Each structure stands twice: as structure tokens, then as C-alpha cells.
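There is one chain below, alone, in C-alpha cells, taken in the form predicted on its own.
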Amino acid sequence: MFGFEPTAEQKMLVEAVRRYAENDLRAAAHEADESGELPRELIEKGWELGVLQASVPEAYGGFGERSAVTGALAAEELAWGDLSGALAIMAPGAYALSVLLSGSEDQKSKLIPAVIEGDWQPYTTAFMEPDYDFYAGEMRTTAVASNGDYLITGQKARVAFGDRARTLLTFARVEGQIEAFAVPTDTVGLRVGERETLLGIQALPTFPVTYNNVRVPASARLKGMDPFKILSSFDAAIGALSVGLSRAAYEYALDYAKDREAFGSPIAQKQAIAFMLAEMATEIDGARLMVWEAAWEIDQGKDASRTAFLARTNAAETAMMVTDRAVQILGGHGYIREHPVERWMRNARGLSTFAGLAMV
């Protein structure tokens, strides 16, 4: 049976997050856009709250139990703050969850307390690669096998702090079948590329990668990989933070549209502006039963690829729509850089781009 009530440990997780996000993430979200950089001690903030460490089990270095659930509810949280913030706190995760869901247990003791014990560290997934038509049953990264060793070759794209990470996670087709290998980044043949332009988390730094005939051990290769659970957590990973943002443009235009005066009444009176609204608040509402389905279904362990994915399609459709609809609400003022709805709406528009970049 479906439960709507947090546990008394995830109400105070989600509360702090909340405080976090309001407080620090929305409050330097403007600046850290126009700069292209997120300050370190905003991002490091954001992780001692151990959001990701309450996913992982004392005997890797964590304090909790991995809970798809409680992700969601955090991940909705720090995107609401702001998207770039939330994606750079959670992209250890993506790395050590991965490890977590796929390692053998050497794997897991060598590789996860270096993400969870400390101050934040840039470990990040190469996952996304360069190709219009990309998708990761299809992945073109190739890790083939070679005198005990595999041979990496491909280029991704969206790579997370590809430029200072110590080790790239990366996933590449071997035999048919996705893999993922740890891969140091001063690896012979790896190159990492320019930073990328992109239009929106224009504080989040991302890079290409090149892979040339990269070679790592065996060891390096994760050797529990099941794709589906590891897509599946991808997915209700930007389904919530696709419904954070959602969140944010829908109350600030909600704000918006009460103070705001035309005709000698609040535009949230005038049927156009209410009816959007309201389409607004159910879509987002709509949204998040979506990912939270997914989320529960990740922690039944059901095959939860179909859920997620829909959950992740439904919601990035729904931020599009919501963030745009905020714009419009705010009329002139909805394209001018001091007011945030026309950096949501930006962000919104790659959300079925990220996969890679978070988990839950």
C-alpha cells in the first residue's frame, strides 16, 4: 500500500533541506547564474546537511539505509531552491549510489566511504553522450576487452565537474550491455574538453569527454550492473527535481499574480491568469504522485523502469509548461534577468537532457 505521511526522520530531513534551500540556495541562485560558478562553501553547505549519506549504510561510511523516497523528497526541495545548486549537492550521489546499487562489496568498501567521509568532493558519472538521438540502450562508449584489461572508446557530454573530478564513473556498452568503470581521470587517453555553453544551469560546470583508447582494469569495471535499476534511479532522480522547479515558478507566479494590479484588481482574479494557475498547481501535483510511485516502487524493489521513466517524462514536460506559464503570468517583467522565472524556465527546458547527473 501506498503511504502519504513521512517518517518523523524524513520530515526533518525534507525541513532542513527546505531551510537550506530558501535561505542559501535561492538567495545566491541570481548571482551564481551570472558568474557561471557556484560558490564551494554554498555546495559544501548543502552536503553536510547528508542527504546522500543517509543513503548509505554505516558500513560504507554513511548513517541510513539507501530510500529512493526520502531522495525524491529532498531532491524537490533543492531544486526549488535552485536547479544548479541541487545538481552539483547530488552529483557524489549519482556516483556513489551507482557503486552502491552495482559494486561488489570490495568495490563498495574501496570506493564509497572516498565520497561520503569528508567535505564534498567533485566524484561525478559520465553518462550523456553528444548524439541528438541518445539513448542509453543504445549507448555508442564502448569498453571492450583487452589482455585483462577493457578498452574505453567514445565522448560524452554533460559530465559534472569534468575538469577537476578525480574519478569519472562512466558508462559504456560492452557486449550489449551497459557497464559502468571507475575511471581516474589522469587516465592515459582520457581528455576532458572545454566547458560547455549551455542554456540554462549556467552555474553548474559541465564538460565534454573524449575517450581514446582508455584503458582500465578489470577491476575497474562495477561488476553487479543492472541497468534497469540504475536508469530507473536516474529517472525518478530528475523527475523530482523537475517537480522542485515546477514548484518554485508556480508559487512565485501565484505571488505575482495576487499583488499584482490591473484594472483595479489583482490579475489573479482575471479568468485567464486563475485559470492557468490552477492548471499549473494540478499538473504539479499530478507530477509529484508520479515520481513518488517510482521512488516507492525503487524501494519495493519492483522494476520500477517503466514508472520511473514516465514519472521523469511527465514531470520534465510539466516544468516546460509550468516555468513558461510563470513567464507569461509576469508579463514584461517574466523576461527580465531580476526576477527568476526566466531562469526556471531556461533550466526547464534541459530537464530530459540530465540523465546522469542525479539519482536517488
Contents of the next structure:
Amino acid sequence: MFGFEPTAEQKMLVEAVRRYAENDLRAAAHEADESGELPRELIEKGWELGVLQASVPEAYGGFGERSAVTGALAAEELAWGDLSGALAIMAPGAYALSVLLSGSEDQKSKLIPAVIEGDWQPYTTAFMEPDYDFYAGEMRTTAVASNGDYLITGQKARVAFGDRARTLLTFARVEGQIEAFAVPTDTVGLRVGERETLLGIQALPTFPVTYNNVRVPASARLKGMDPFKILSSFDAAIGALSVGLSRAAYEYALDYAKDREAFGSPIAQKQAIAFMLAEMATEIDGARLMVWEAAWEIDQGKDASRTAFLARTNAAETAMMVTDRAVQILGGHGYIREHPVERWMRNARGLSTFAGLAMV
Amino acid sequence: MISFEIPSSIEQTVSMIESVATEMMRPQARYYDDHEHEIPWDYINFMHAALQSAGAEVNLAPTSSQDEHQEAGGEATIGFPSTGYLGMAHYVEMLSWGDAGLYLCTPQGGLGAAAVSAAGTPEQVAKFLERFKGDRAVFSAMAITEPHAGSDTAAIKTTAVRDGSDWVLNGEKIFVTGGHKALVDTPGFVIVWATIDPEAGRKGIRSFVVEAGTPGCTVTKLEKKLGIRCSDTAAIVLQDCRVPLENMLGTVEQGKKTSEGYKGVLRTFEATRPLVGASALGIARAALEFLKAKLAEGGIEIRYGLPLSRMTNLEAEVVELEAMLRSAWLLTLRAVWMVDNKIAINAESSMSKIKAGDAVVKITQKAVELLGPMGYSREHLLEKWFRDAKINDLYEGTGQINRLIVARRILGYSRHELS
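What would you give as the form predicted together with its partner chain, now that the form predicted on its own is on the page?
After this comes the whole thing, all chains and molecules, with the earlier chain placed first.
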């Protein structure tokens, strides 16, 4: 049945996430960005919304079925509140859902409940690498079979909570194939570097991680890796987050433009501003529909790789366009850190490099 | 729920239309582009017969049956064919992928019939739409624009003066799509916008059915155009043209000076704009497919999934065009889905038209550019699609007018607050 109306259940979830995004994430975002810290209680409260728990079957400690569409709806709301906060809350999901998609029965029963049951914990993935031309299909971190074990060597970047994570789901190339390994951070040869300093998402602690012949048993490798499924789900997540961020900036700029007067009338009454807003709204809606389509294809078990790739690139580009315009509409005020639009503009630029940090 | 599952009945019809597009439209497209104003009767007659035999299963234009009208309490409403506007958007897209000029010559009502459906009384629907069900193809058209007034429809000067049991129309209309087919080549009609009170501005505007053969109504000119040359674009002069009182769309009540009649006709656009967008996107898809096919012949396959730093510029451009097309198509589908489900349209219809107009113009321009001398050559249809594309950013509301509409809706402004 063709349609664009979320189910009643999805609407309830979105409503709950939206309240949290507005009252908690949004309220804390400025201070978190300035101080570089997300309060633990803030993350905990977001975790308790149960978005991830509801996407994991009971057998593994959750209480539902994975739906990328539902995940995308929730991710949009979280990012509307704050991207750093959204990524923090979703980090364990990138770990758990990767295992859910690619692990053996044994791995799923062993690895997922540890993430899902109880409080938010810093389970996270090591996916991105520091190179300007990073491409998942040809990542430079490799794993080589050695006496029944694997030796992992390479450099990872943008590893959220790398300093406190106990296990990193590490993506590496094995004979040209992407594979993922659950690697305890205390393994010999694994070194977590100094916290990264970035243009945006400054409240989220991210780290570089170096692997120097890190030996892990073969049982650490997820048994049924389907890279297309994993990459599509990463893409859909970034797409959904991009849409949420865009919507935040658009709404803020729209309200400002109706309020701010120049030459005797609100600036929103000038076509130069009004047309920008009309285009922002149009692009955001189009971007959201593409993300939904990708998520729907994922849920249908289709190969969503192209759809999700297009959805993600388009949504990320939309976020850059919209946040730039939001700053422009606020004029000089947009450049001042008392308004959130400059932060959103900084956050938007990074979206295409946040692969692996969130999954739906 | 959120689902992108296209009903199989629509998919089946689309695949039938694809055969028509491939076997009938594409081979004739160049001929009718070269022979402007020649009427493609073989296509018209074929489509008329095909649509008649398909009956209510396939609709390409908004028409309504008496029953549907009465069910809705006789209020201004638009007909819902069995596969809805969702079906129509798909069919229109596929026909336009075949050829946009020929598509515009497809019989089965058109914009004029849509206006009757939307704003007519049950009696008017019965009287004026019956003709589309006969053995011969019949056309209808919409006459709004005047030499001095395009987007500013409220500034039209054509007058309608009541004289006994008639309205007497005087004025000049231009850019009437299919006007010659509706008035000269077939026994159709044109919906003429005119003012019953020049002092009253938009409140004085009404629409009138002027049937083929009505004395005082003359087609004076056929425009020579950049593209869609197969579709006639007529100028019409109305000189003491008399039509019966009941030819004014809507009830006699609406003869009073309110803006209801005007709003009624404007509502038509909420439903038809996404269909124009669908037509635009058929051209866009044709151009993008042609571009990718030619690149593939040259050994270039687009490597999706690569970061920008690893793509060639060509690949990056194609990826951007593809995303643009998809975004526009989904905005179009959302708008028709809302119409089908009677969800009040706010800005969504105009949004789809903005994006579709932008997409088709950008995609065709880029495709010609990227294919260099080959793209520019008249040996291929791509240069024609480049010319056909631009009309979609102009008719049924220019890109700027649709931006104005979207802006007003999202800002909650009236036309006085934002113009």
C-alpha cells in the first residue's frame, strides 16, 4: 500500500523522541558544544527512549523488530535536537545493528544483549579512516589470517567514545572483502590516540585508533558480513540525521525571518528571503522522501545500496545548503555563537564523513 | 504506513504505455518536431481507442463521473479514477518519456475537462464531459493568459457581460495549449477566464465553457515555439461571443461577486501541477538515461558509492542529476498521493512543481553539455528534450510563482503580505 503516513506506533515514538529532542537535547546543545561534553544523564535519558531496544528482537535482549524506516524517523528527530547528542545516543546502535545484520546466531546472542540490556554504554564502531579519499570498498585497515587468528593493522578515525569503549567493532579488509571484528580495546597493539578536535560535533568525543598487528581470534569476525546491507544502513542513518539537522536550521531561520524587521517590514516579506526559505523547505522534503525510500528498501530486503547512497549524498548536500542559508538569513547574528545556526553549519559540513557512527 | 510499493495495476499499465512510448512515440518524435502544427492523428486515434477500451482503468487526465460527483455532495471536487492521481502521474511520466509533444496531444480531456470536474456542477459535468467518451477523439483547453497578463491572472481584461440568457465574452487569449484541437479540429471546448466586473479584481473572475463552433470565438494564430512543437499553442479572439448562462462554471450563486469561483479554479492547479511535474520528469528521465547509455557505450559506468574525491567530475555530475530526479519524482508522488487521499495540500503541490521544473531544465542542459558535439546534434532527440524541457518551468505556474506560493504557505502569509 503506497503511502507517506507513518503508522500510529511510529507517530507515538516520533512524538516521544521529539519532546526529548526539544526539551533536553536542544536545551543542552550550546553548552555541550562549548564545553565539549555531553552530560551523561542527557545521553542516558535519550537511550531510555528505547529506539534501539525496539529494533532488536527479544532473543537478543530487545523488544521489537528492526525497522530502518522507524529508525530514520527517530534519527531525524534526534538530529533536529542536536547532532552530537544524536550520534552519542545512536553509537551503540551502529555496533549492535551491525552484529544483528552480520553476526552468527552465537555472536548475536553473545554480543547484542551486552549492549542492549541496561544503561547506555560506550559500545561503538571503528569504521572511518583519516584519509581524504576514504572509501569503504577499499579501506586501508587490513586483517590477515595468522594461525587461526587475525592480525589487524591500520588507522581509524572518528571513533566515538574510543577512550572509554571496551570493545570496538572494527571494520577491516580481508582479501578485498569488508569484514568486521569485535576487538577489545585492551588488546595488545591497539592504541587510542588523543581526542580529535573537529570543525563541528564538538560535544561528541571522537578518537583516532591505531591498530598495529592487533591479534584477535577468528571468532571475533562477524560471520555473515554483507557489506551492502551495512553500508546502506549507514547511509540511511546519515541521510536521516542530515534531514533533521536541515529541518532545525530551516525552522529557526523561518521564525527569525518573520520576526526580524528591515526597511519597515519583516525580512520574510522580501522575495529574496522568502524564496530561499521556499527552496529550503522543498529540498528538505525531497531529501526526507529519498531517505524514507532507502530505508523502506532496506526493510524490504532489497539491495538498497544505490538508493541509500543517493539519499545520503543528497541529504548531506541539502544540509549544507540549508544551514548556510540559515546563517545567511540571520545575517551577522547568524555568525554569533549565541544563535545555533553557525553550529549547525559546522555540523553539516561533516555529515558525509560520519559514516559508521550511526545506523538505522 | 510509509511504503513505496507501486500497485501492480499501475505497473502493468506503465509497461503497456512503455511499449507505446518506445514503438510509436519515439520514432515519430523527430518528424513532428520538424513539422510544427501538423496534427499526429495516428497517435491521437490510437490513444483514443486504447483509452476508450481501457475505460475507467486508465486515466490520463482528471475527469469525474456523475456518481462520484454526487457522492461528494455536489461540491467542487475532482474525479478519482481507479488508479488515482498516483496512476496518472506514472502514465504521464511514461508518455512524456516517449515524447512530451505527443503526450500533450493525448486525447481525454486535458486541462479544460479538469476545470469542469473541479468547479462544475453535476449538470455541467454531465453536459460537457460526455463528449470525451465517444468514438472520436475530442480535446479541451484552458484559456487564461492574455497578451499583457500571464502569471498575474487577476489582471485579465477579457470581459463577460450578462445579456438576457447569455454571457457575452470579449477579449483576446494567448498561449492556449491545444486550443486549435479543442475548437477547430474536434468538437471540444475551451474554458475561458473572464471578468464579470473589471473593478472587482480577482473577485470578478469566472470561468466559462466556450464550445467549438460558438460564433464570435476564433483561433487567430498558432505560436512557433522552442519546443513541444507538436502541441498547438493557440491565440483566440472572443468578439461578442455568446454562451448560455449555464456555461459559467459553478452555480448561478457564483455569479455574485465573491472570490469563490476564482478559488475553485485555482484549486484545480493543486491537483494538476504535480501531473505537469510528472511530465517534466519523463523528459528528465529520458535525457538522463540517454546520457548514461552514451557514457556506457564509451566505457564509462557510474561508480555509485565512491566519495567525491575518487569520482571523476563526470560521475559526480551524473550522480547529482540522478539524486535531483529522484527527489523531484518522490515530491511529485507525495503530492498526488495527498490528492488521492484527500489530504489538504498546503505547499506540497507547488513544491513538486518547483523541483520538477528545476530538475528537468538542469538535467537536459547538463546532458547536452556533457555529451558535447553529440549532445548538440539534431541526430539525437536529446537536443529536442532540452528544448521541450523548458516549458515545464514556465507553464502551470512559473518556477517563481510556485516559489511565491510555497513561501506564502510556509510563512502563513497572504498575498498582501508577500507579493
